[in-house]
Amino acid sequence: MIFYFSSTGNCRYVAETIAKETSDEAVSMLDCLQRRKLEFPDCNVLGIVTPTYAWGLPDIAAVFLRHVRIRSRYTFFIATYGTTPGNTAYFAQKNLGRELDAKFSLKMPDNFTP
């Protein structure tokens, strides 16, 4: 299962592309929070895809990771970013409460306009 948070569509695209290639399912973190569906007892591979906000996690992703209950054998994380992924993986790991097996970052078009 691959959970994503996406406000521009980039992370949704990344999650759905990976899910298609691995015969998995891409699920919106926001949808899970709104439906209060936060327990997933048997998940072989857990993927997390989020954008980088101010060198860290978006608040919605942090809340989701703190409250979700998932058992998985392998957990990977992907941060999309425009300038730098910052410490997004560190914060994801901290909010999830366990080690990530793999951490990746994926450069996307930057939308920061000072």
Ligand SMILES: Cc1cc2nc3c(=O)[nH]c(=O)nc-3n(C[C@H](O)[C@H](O)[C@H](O)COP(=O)(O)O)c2cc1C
Contents of the next structure:
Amino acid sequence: MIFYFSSTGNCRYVAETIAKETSDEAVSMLDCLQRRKLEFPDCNVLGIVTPTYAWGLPDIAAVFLRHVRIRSRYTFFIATYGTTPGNTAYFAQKNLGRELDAKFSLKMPDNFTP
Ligand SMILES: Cc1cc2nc3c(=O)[nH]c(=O)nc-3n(C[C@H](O)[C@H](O)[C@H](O)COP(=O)(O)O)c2cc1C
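Structure of the form predicted together with this ligand, please, following the form predicted alone?
The complete assembly is shown below, putting the previous chain first.
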């Protein structure tokens, strides 16, 4: 399962592209939080895709990772970013409460407009 948060579509595109290539499923973190669906006992590969916000995690991604109960054999993390990815994977690990097996940064169109 590949969980994503996306405000303008970059992370959704990344999550759905990987899901298609790996016959997996892309799932919105926001939908899970709104439906209070936070238990996923059977997950072989866990993917997390989130934008970088202020060199860290968006609040929604942090809240989701803190509350989700998920078992997986392999966990990969992708932070999309516009200019500088910062320390997003570190915060993902802290909120998830365990080590990530693989961490990637992926440059995408920057939606930080100021
Ligand atoms: C509030 C805000 C803060 C951001 N902070 C950063 C940042 O610190 N570093 C960076 O490289 N990009 C930053 N960005 C750009 C996004 O991380 C980037 O465009 C991302 O791909 C957007 O993904 P999305 O379309 O799935 O929401 C920020 C964007 C927003 C809206």
